[in-house]
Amino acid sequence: MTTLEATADNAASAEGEAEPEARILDHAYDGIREYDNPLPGWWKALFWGSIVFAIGYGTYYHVVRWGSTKEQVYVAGLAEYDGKREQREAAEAASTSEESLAASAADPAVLEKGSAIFASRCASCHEKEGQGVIGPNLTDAYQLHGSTRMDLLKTVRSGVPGTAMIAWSEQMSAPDLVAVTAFVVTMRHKNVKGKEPQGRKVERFKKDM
């Protein structure tokens, strides 16, 4: 024997003794046979994890029903919601009137900050210089939901349901509310050519109340 084979197989047998072959299985298909090479402790705890977690979770949300899914508490948020609307509603009209909101139809910062909101928010209905589209006229005698300013408010503020006039409530503060509902104010009677009148005819806002 050569030094070299020598030296390869004292490598052998030193692998050999420190990593002792796995334990052959008796079962063997087409002569190929199996070694017993267990799964990792870790692997195994997670797998077995995996099944209590999946029976805890399938019992707490669909069997006894304790846990809410995410589509049950966006449910009730949204439901919980829509009943404190007319809280909010009420609040927001306990602070503005048609006084306030003749005021700010001469108030120059707030027309200014309100044609700046319909020209982004209101136009692609009512037109540009409020003509009405899709939307009704907004500056001949004719108004479709009530005769005031607050009723102007409130159909900006809620919307109109079955219509393309949404709730603008659920998009913009307060103050801006106030501002594009002062700014269509100064719109009446302006009589622009566009949509035929909608509603009924209403008097000419005064200007001091």
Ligand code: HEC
Second form
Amino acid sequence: MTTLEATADNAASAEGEAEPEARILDHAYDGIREYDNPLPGWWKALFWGSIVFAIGYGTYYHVVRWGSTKEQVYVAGLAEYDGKREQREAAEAASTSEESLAASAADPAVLEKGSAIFASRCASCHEKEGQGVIGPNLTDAYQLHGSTRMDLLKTVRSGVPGTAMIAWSEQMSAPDLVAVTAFVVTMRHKNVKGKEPQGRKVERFKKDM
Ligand code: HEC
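Next, give the form predicted together with heme C, keeping in mind that what was shown is the form predicted on its own.
To see the whole picture, the full complex is given below, headed by that same chain.
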């Protein structure tokens, strides 16, 4: 064995050791041979693993529907929230009455709070004294929705869908709703010059209830 041959042999065996899996395939294209060079085990594991996972995932969420998708979780959460809101509103409605609103409208502490809320939240549409601009005049003898104090509270709490009057229960606590409504109650028949009358003519609120 010449030195050259020995070197070549050494190189070949060194290569063989470095890649024990490398195997020359049978075919040859224009004398070019090809190694069968398998992908690393971790790569194949990821590949097959992701397919198995995808099948499991698809079955779980979309075929047998054991799991809830993000959308289903959202819809369920919203339904629960709406349900609780209805309960809360029912409880609030049960604890307020025409009488309790009349009492609040005669309570200076409640009215002070109510007037502050009105100035910051309502005056932009109903004007400072309630004479109306975007929203109706609250000081005249006409009312769009119902006629009682409770009707006013209902409008403030739930709003009027499709108008600028939003449901304030989304943004205010129950005592604040009562306070601001009590303040609105005191405006009736003050007849501040402002927006023209809207709605049906209503009676003056009876003072003593
Ligand atoms: C963005 C404008 C806007 C704001 C702010 C607003 N309102 Fe209104 N409000 C309206 C409009 C518009 C209506 C009339 C809705 C309709 O056409 O039925 C209305 C109606 C009302 C009514 C019913 C009047 C009636 O004749 O039946 C009451 C009471 C009322 N608002 C109180 C309030 C109170 C209290 C606040 C503050 C917490 C408030 N509003 C804030 C626009 C507003």
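Positions refer to the first chain, counted from 1. These numbers come from a predicted model, not from an experiment. The term rigid core refers to the maximal set of C-alpha atoms that superpose within 1.5 Å between the two forms.
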**Asked** Does the distance between the two CA positions of R85 reach 2 Å or more between these two forms, the core being superposed?
**Response** yes
**Asked** Superposing on the rigid core, do we see a C-alpha displacement of 2 Å or more at G67 between these two forms?
**Response** yes
**Request:** Tell me, please, whether between these two forms the C-alpha of P38 is shifted by 2 Å or more, with the rigid core used for superposition.
**Result:** yes
